[in-house]
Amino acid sequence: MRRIAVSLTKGGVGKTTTAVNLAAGLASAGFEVLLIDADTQGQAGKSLGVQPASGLNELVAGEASLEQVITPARERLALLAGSKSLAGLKRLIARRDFGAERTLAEALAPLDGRYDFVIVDTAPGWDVLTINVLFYADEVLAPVSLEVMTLQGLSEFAQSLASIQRYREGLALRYVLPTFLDRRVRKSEEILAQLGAYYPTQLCQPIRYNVRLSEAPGYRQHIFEYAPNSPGAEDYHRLTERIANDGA
């Protein structure tokens, strides 16, 4: 079972868009997939039109079982939802005297072997919940919008990630995904080239700017449902194929 965190401390880079469409793409390819929303905004579930009454917070807090909180979202795609209640979960984790960083991993341990992929959407920022996700995941996919500030954000995130890797040798920044590529903007091409120089093996083919990607959540659909012939669907299909074929 591959556990992939979609994470970067900067917001507005397409984390939820990537998590939702990657999970949907893998499910459509025949894999059993669980999408976990570790963001207080709960946008992953909303994007798919699924808003269960309980989710990740209730599971970790011991208020509900796995069977009660995992919700079918599409064929072969299940959701463990996030919500504003995750703010309470952060406080619960912070109050633990020992092993706080492994709180999430302990709660999710019974999932081992149930799915082919677990995709975790994280909130922007660096807090106890993001740290918990990184102690659970084995691979990190970092979406990077092609802007100078995001490039700096990736560098800072990689440094923070290194502090986790000292305790989890198996955790790897496996994928760097450029997003919002607009080839009419020269700076985008320059930043893409810099990413290729810094991360030659991790760099994925970019996700082009495509308005259909921003429209799809409003219709409670992933991109393969909303606009299957769009550049956005083509790009996320390509990302899905790369990850599926990597076979970590």
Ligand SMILES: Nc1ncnc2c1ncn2[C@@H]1O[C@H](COP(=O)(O)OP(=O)(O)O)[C@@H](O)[C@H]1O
Given for the second form:
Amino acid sequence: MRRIAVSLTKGGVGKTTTAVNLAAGLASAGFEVLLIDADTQGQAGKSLGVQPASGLNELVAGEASLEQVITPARERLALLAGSKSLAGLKRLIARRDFGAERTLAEALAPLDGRYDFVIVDTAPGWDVLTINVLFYADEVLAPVSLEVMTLQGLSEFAQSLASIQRYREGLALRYVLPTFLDRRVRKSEEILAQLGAYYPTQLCQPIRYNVRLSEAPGYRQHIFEYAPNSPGAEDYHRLTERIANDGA
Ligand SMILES: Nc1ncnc2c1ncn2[C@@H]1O[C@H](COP(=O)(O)OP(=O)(O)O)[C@@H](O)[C@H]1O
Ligand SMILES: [Mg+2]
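What about the form predicted in complex with the ligand, after the form predicted alone?
Starting with the chain above, the whole complex follows.
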């Protein structure tokens, strides 16, 4: 079972879009997928039209079982939502005397082996919940927007990640995904070249700027449902194939 966190400290870089469409792409390819929404906004679930009453908060609090918090979203695609109050979850975690950073990993341990992929969407910023996600995931996919200069954001994030990797050797920044590519913008090409120089093995084919990607959530659909022939679907299909082909 591969556990992939879609994460970057900066907001608006395409984390949720990537988590949702990658999860949907993998499910369509025949894999059993669990999408975990660890963002306070609950966008991932909403964009698929699934808003379960309970989620991570209730699970960690012991108020609900795993069976109760996992909701089918599509064929082979299940959702574990953040629930209404991830703030409550953060308080729960903070209250623990020790081992707080492993709270989530412990609660999710019974899922091991049940899915081919667990994809976790994370909130921007760096807090106890993000840290908990990174103590659970083995692979990190960092979307980097080519629109706003986030190269510095990526190196800062990589430094924060290194502080966790000291305790978790298995955790790897495995994918760097350029997003919002617009070939007409020269800066895009420049950032892309820099990313390739710093992260040659992690660099994925970019996701182009595509308005269909921003419209799909409003229709409660992922891109393969909403606009299967769009550039957005093509790009996320390519990403899905790369990740699936990488194996365990
Ligand atoms: N490649 C893209 N082209 C156009 N719009 C996009 C693209 N990726 C994401 N968006 C839109 O940009 C906004 C921010 O993306 P989102 O995935 O929510 O970022 P994050 O989760 O990192 O905050 C959303 O409105 C989303 O629909
Ligand atoms: Mg988001």
